[in-house]
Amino acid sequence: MTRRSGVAVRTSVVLVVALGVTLVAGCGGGSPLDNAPDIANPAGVRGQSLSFAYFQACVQPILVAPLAAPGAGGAPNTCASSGCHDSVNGTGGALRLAGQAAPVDLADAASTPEAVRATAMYRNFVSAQGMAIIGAPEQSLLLAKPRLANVLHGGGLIFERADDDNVRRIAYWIGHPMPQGQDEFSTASNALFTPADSRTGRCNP
């Protein structure tokens, strides 16, 4: 390569770099050489959770109760039965339930969050919460499927009326999440009972 051609190549490179900087500036991004040395991304916001106490006292009993499908004419069945959502032999999609899940005594000092999260009752809670859009009961499959609300359900219609007590309890649970930043064991659960005590109060609504 001659000296002259080498100068031409170097000149072309400088022109391309200069043009690139000009184009970036023209797009509103400024020069890539004046970016801040460190970029601080905002901290992630933790999503809300539903109440474990309300689930155990007020929703779990619905999932293991014998429920007769309106007009089906057959014997009542439970959501947690082997033909439906049983965690071992069920054929009912993502919702998985241990029908014999033992209650958890939340007043026991041994019932730490870690201990509770290892129980079958907690696994039922997680599975049911996974079928809910927190804060939006009507859009949640946990309610939409047994009501056949624009979605198919292998078990058919279970809750015919919107004012069914079971529907109201599930909707109340989904519609009253724990405060932002508080977990599923928050004492805010007490407000979901009357009187306001998750151990002695009755299930709202």
Contents of the next structure:
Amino acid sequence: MTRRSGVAVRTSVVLVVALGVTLVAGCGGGSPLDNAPDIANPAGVRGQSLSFAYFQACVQPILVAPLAAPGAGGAPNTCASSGCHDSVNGTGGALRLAGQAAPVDLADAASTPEAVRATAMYRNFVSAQGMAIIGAPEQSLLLAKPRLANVLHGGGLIFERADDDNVRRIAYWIGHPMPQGQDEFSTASNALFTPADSRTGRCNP
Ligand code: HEM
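Since the one above is the form predicted alone, can you give the form predicted together with protoporphyrin IX containing FE (HEM) too?
What follows is the entire complex, opening with the chain shown before.
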């Protein structure tokens, strides 16, 4: 290696290193040997909830009713029945329901959120809410499956018409979530009933 080529090699090494440092500086500064910057991990923001009061008064009755399923030749089919969505021996995917769940008296002082969250009715609520895209009934499996709306359903066609009262109620529940920052027991549930009282009012719509 001649003296000239030696100089050329050293120069190009210096240039490459200089280029490397410049690039790294351009990508956020610091050297590649520095620790990675701390990752921001803000606390999770609570998503919106659906109404527990409306669920137990207006949706649960649909899920335990013998429905004349067009897909089964009109033979009555119950969503929460065994072999379907029963929470013990159902085969209905993640929608699991206790058909015998007792209604919770929300006016009872003993019905604290913790106490209600330990009930079978609450587990039904959570499972059904899990099949909903909150605020978007049309995109929710809870309606798409029994309506065979671009999906297959192990239980076949349950609701033929979009204006079926049961469909309208389930859609109303999903389409009227509790205000952001309020939980499933919010008094905003009263507005989902007429008169606006979840204990005495009729289920909207
Ligand atoms: C109103 C009544 C009903 C509703 C709202 C409903 C809703 C649903 C939903 C949301 C799923 C998807 C679960 C998942 O993705 O994990 C599903 C699945 C299933 N359902 Fe139903 N269902 C109803 C009635 C029935 C009935 C009566 C039967 C039985 C005859 C049944 C049998 C099944 C089965 C076997 C599956 C799992 C296979 C699949 O994903 O399609 N369902 N149903």
